[in-house]
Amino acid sequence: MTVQIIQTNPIEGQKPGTSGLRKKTRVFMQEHYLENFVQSVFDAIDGAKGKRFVVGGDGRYFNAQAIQTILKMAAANGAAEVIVGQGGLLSTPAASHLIRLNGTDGGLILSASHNPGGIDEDFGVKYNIGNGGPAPEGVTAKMLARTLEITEYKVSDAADVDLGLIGEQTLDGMVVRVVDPVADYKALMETLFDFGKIRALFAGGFRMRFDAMHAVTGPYATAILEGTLGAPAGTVINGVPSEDFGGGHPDPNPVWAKTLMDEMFGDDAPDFGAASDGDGDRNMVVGKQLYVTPSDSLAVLAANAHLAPGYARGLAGVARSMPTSAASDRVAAKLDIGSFETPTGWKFFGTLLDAGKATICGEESAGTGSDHVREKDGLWAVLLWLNVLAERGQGVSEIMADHWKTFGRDYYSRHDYEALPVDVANDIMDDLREQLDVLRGQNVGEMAVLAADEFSYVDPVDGSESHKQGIRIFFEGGSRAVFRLSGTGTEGATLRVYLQSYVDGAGDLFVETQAALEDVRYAAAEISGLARTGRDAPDVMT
């Protein structure tokens, strides 16, 4: 072995409170740049010496050589074994699952999520620590500030790894051991839900149809849905990982999943529909004419996960996302559990899966997930899902009927406006802020403003806190308006707005959500000068 020490110079660092790094692929192209971030990540965790590590990544482009460069950087830095998944793909979760299975140190897991594929679209690599979870600020900040003063960076100079092949290699006195990415991850699925039922329901004629977008879910649904519990062969669509995801955008949403919603919403419609992302790690649930927002997933998943072995024995509490709807409060509310609201993030709910406070965890942005895992769980939810149909013997509308019925309904919608001018995003923010003090007791059109803040949080396990994290305009009747600066864009700035409006259950459950929602959007888009952004309508509306 020669372990090269090469000189090189500071790079710009990650978004400081952020797990990884996120930008456009030819940028990760560029010399040195990867490497000065993985060096940066072991340096941030005290060295990599005789620690262990798992890597792997959704398969997007650049994702084969970017694990080759890490494997040898992982040499050079003396780590003693690496797992990786074969062909280099993994799945957040299936990932997540490994590092706690086997009791790593951390995980390498390379993906820009739900963004776009290829030389001219997006790439990212993220650093998860020993108990599977995204790496808390405290590690990133050390991560960033390590970027801002490298100057060298260690790799070996050895020959590649065949990846293709299972089982172990050495790497320069390093463990390789290469993976089935599903096998264990398919494992610890059929100790949670009863596959037998489910089972039993695709064997009576139950249709589904599962949109795996070209990317890293494809063989993990086929093998689970079509494998182990029967369901017909093409059940599972664009099964296959590409580079650039088909050409297409890995964001399961009722935009960029069209195929499936139309044939969801079209006259010989499956009983089922749902999708997964580039890593894995979100979904989208449709049911017959139907589209079941991610807060009201949520929800409904928490309302009757008792219904699925692994959590018949209930739920500790459950913990959503500041932007997402307060669905899951009042189920939470019901079956006298905890109930926690954090910012927008994985990371935060680590802490309370790990402190046992929360079992079950959502994000509006189509991420749900339990303490099975540190990560959101794509096919997990859908998993989930099925298992209570299979229970209940019913269907997504009657399903949610009935929930609207015993919860009351929050009216739920996003709007995003993409590739903003960065001044024209911050502005507005900014000028919310200022407004802070001033806008209770407002009539905006048909809303009266009851509060306004912007939110912060206050960890209940270990006392760190987050602060800046959205705002929030709260409206009589239980509707709210939440203004947030997204940071999984690499172009521009995503300023995020969520609508939201609570009608109880006696009230009209079945209006068209957006028709529902068009007091609370005139009122945030007058409080907040949206026109400033030059768009007659979000670019995204979900």
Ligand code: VG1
Contents of the next structure:
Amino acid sequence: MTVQIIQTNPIEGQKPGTSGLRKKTRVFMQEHYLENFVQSVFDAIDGAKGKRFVVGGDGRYFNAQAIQTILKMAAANGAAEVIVGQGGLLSTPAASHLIRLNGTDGGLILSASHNPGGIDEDFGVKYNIGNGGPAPEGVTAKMLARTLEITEYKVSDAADVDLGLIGEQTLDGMVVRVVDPVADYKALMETLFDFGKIRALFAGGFRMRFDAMHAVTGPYATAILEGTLGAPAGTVINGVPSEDFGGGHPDPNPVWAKTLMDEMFGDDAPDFGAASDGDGDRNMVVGKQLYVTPSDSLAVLAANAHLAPGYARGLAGVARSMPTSAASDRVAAKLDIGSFETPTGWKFFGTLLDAGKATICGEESAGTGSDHVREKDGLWAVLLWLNVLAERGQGVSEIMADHWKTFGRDYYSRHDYEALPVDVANDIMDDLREQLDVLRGQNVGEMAVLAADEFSYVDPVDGSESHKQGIRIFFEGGSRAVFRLSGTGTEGATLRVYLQSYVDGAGDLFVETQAALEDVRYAAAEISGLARTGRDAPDVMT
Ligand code: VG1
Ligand code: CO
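For comparison with the form predicted on its own, provide the form predicted in complex with the ligand.
Whole complex next, starting from this chain.
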């Protein structure tokens, strides 16, 4: 067994500011491509020598093969130990937990999250640092620079490791520790939630459906919900991870989790429905005939978290990404705790969580989490909901109605225009940017513009700055439209239009969401010249 030094050429493809690389699987499978990125990560952190890492992925096509390559490269770069989930599986939150629990230097997570998988779909690799969270911009900038100048990488020619075998093996002198992907994560959940209360809820006949979408959360949800909490067999559907997620998009939203939505809106709907994404960090929550928007879910969880043992002392603060609705701000104001608005992407929550300024964080894109790890955590959100439902003895719709009465309702929807020609999407953003100063005071349809700006962020903990994080247009009466280009798409450009309007607790709380947002949708389309997309409707509305 020897270390080989392979000559290579730089690669392009990492988007600035992203903590990893997300590409078509066939791109990743090109000679040297994955290797170049992995070596760039090691180089960006001043080498892997003597370091310890966690490695695992969501089980999509190419997962197992990529892990073998990463292990051989880690060994060749002198790493001391790599902890791997059995079968190469680890959800993103479980990987974050393992990094923290074992005090490793970082971890590599293989996933393209909610994007479809398979040889003709997407693959991804992201790097998380020692706090368990996505690499911050200081590190990602080094990674990106390195991918553009790399000339060689190191790899061992040792044989493959048996990822099915729990326990320690060695690879060219490096320890490879294969662990049960679920055990430590489950133990962590037991410290946060009242499992006895939730078990009693299920024992009392409470019915739930959890759609794991053929993705990595299947084994976690089956072990915890059916195994430990006593939910009947069949509560978890699509629970076995598959390389192409059963041919679907493992994206927990009303469009892609349609089977679950149909059941929850049907005659014999269970009490509670939930779903999670490819790598298990996102969640969707549905009550009987009621879809809970992720922004509302964040607010409800913040308002009720004290009912779960892990949060009984109360929260230090709540953080949300800028496009997320203001619903959680209202809760923070009432609780008189910190409230933070960050750019899109979980990495911005890391400093706030590390500094103890925020306890719960969330994004409108179905991401919710807390300081128990440094990633969003789909199953965690579902368990917190279950704990709240068990404590309050009410259904989802009663809890939502009560919440809206108390805080008012932020109607919310995101409209995505996917795979647009890059120049069309850039033109829309550039033209908006040029109008910012003249928009104020204009009337568009029924809406009057109060203010418009482009969101910039200064991290209150480390002072780092992030600019151009989305264009915001505020209207009179508390409505808002936000425009952003996606950083995670793999085809053309995806324009996201985030729409929001507010009614107070005395207002009309039960209007259909798209109807409630019609005026702000119209104004947003006019101001941005959305007709240029040539689309008469968004590709996805969540
Ligand atoms: C999207 C979401 C963002 C989320 C990111 C990663 O990014 O909007 O809120 O943090 O995906 O989620 P973008 O740039 O495409 O809008 V995941 O589940 O891929 O780790
Ligand atoms: Co994800």
